[in-house]
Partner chain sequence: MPPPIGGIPAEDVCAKAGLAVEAFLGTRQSAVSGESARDDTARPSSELISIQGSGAAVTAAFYRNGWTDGLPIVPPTADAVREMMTGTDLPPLHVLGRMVPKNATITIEKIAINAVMAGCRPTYMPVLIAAVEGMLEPDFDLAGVQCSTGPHSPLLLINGPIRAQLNVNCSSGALGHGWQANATIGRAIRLILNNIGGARIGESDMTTLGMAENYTYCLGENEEKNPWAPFHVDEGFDLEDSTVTVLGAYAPENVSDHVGITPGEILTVASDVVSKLSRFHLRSMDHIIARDTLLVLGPEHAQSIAAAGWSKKDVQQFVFDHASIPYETLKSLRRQIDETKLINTPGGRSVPLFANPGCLKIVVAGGPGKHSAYINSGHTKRVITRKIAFPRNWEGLVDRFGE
Amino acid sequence: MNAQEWKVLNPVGAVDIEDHGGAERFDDFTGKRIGLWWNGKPNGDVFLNEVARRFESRYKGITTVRMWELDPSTTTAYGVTKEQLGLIARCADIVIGGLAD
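Now give the single chain's structure, the form predicted on its own.
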């Protein structure tokens, strides 16, 4: 009988997680810029357009920024780059993401 040698590998990599704390909370959305991010899945834009309509009817002076119109490359289910995240952060006071199927 031949002896076999096995090597067991652990596929889990070490991850460094930085604590950035919680997001700023708003008592009032009046005059704020609401960024709407969509991952491109079916009907996510329909959902976010309804969210925008409701925010706009409830708060005066609110601006909704549809990221898929501002920069279509941000519409992806595979993750956005650091540069795209920076763009999204600069364009809005708060971001609401729509992940739909």
Given for the second form:
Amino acid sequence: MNAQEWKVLNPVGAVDIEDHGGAERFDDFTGKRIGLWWNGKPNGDVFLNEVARRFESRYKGITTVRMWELDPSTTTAYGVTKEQLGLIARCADIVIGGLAD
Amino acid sequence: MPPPIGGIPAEDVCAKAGLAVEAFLGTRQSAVSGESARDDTARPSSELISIQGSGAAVTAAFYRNGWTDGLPIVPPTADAVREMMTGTDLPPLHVLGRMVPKNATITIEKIAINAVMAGCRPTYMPVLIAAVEGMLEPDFDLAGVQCSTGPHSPLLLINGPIRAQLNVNCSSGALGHGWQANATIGRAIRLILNNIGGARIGESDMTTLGMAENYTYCLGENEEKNPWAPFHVDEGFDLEDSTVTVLGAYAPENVSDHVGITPGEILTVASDVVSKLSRFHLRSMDHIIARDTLLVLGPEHAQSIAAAGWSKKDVQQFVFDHASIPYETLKSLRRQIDETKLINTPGGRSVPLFANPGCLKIVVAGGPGKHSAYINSGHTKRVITRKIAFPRNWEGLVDRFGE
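Having seen the form predicted on its own, please provide the structure of the form predicted in complex with its partner chain.
Then the entire complex follows, led off by the chain already shown.
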């Protein structure tokens, strides 16, 4: 007996992929501002403080900006607003986020 | 970095940070445009897939692709999907928005495909469309509901005449099994979240344990046994409107009281269920207490409370006043508590469980028995209630596809 042939529709949602070119990469972090964003989950600040310490010890003239000190409202696991993202972007050349959980 | 980060000594966290820095500095040169990981599941809409064999072969193929919830599905043939779309006047490629985490486009056709798979009737489409629209509102926080480590899933509460038209269970076992509408509407939502939204357990949906309600979480309010106004009327809709309310919710927590007679007695038990330490799973209370949550009163509890002359507002105020956790207990558990938000209780200073009494929404559902339930919000800031829109030939559809 011939097997039945089913023609069924794909349930997966289509994604429009936009090429934004990727974030700029630096060969050297000297003099750069490193933004550190924490989502408020336990030990995320410990993690990022250590990241900051290692960058500061490795590169001269680096500035680390702890967003949770600059604007505590950015420390959230429940969505950062466009305005908050704008602030983060203005404060840093590179942003490192710590999600934690 | 592999988990965990929370709950481990600081020196271990620092060691992981060191590894992260080395990994970051070692890979930055290769992360250029076009080389970063791209979504490889982008496919054109309406792609037809050919599968040989029985219906079980279709389920097996979909399962291998990660397109099911683990249970057998109804094959979404073009005819079945076309019939499903008779449940709405919106055209197949009408876009409702984008669904996280993939930001995929949500079309009526894709909703219909997943609805067929779930075993829905075409008359369920208006509910699904309204529910998806509700979940796209920012206050629903679909990203949190989809991707968090917590066990939560969209809860759908249906009100209005559509309950009878679709035979939505509002009475005994309203949150249980056995009713096609409850079972498959909730199931379709799960398939939509996974297949359109792209949530994949362990990849983007990081739920630690999950819960049974991930399969389906849908009920109707028992308006007929509700001694007060129905929920959707409280939310500003007309009695004759049909609505669906969505909330990213944890599993229901049983409020069992077979002894209490007065409202105070019954709601003291409810307050105790609400006042669990696990409500404060984060360090700060600010994001938690401001959320809407549900108290689902069984009809017998609701009628005992209403017979004593209590309104829903009285219920909300009582639970607000009595559901709290001692400040010293939470402080000892490293919670960061804003002391200006403490309340005074007979037991001393306490942390309230709600920002205000209105955060506790009252619903009546279920059948005979002395059981109610508290349903906590997982991420959602406020319940979202949407009026259900019907196609022009709705009555004809109900006649054709009704039970």
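Positions refer to the first chain, counted from 1. Bear in mind that the values here come from a model prediction, so they are computed numbers and not experimental data. Throughout, rigid core stands for the largest set of C-alpha atoms superposing within 1.5 Å between the two forms.
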Exercise. Supposing the core is put in the same place in both forms, how far has the CA of V8 shifted between these two forms, in Å?
Worked result: 16.8
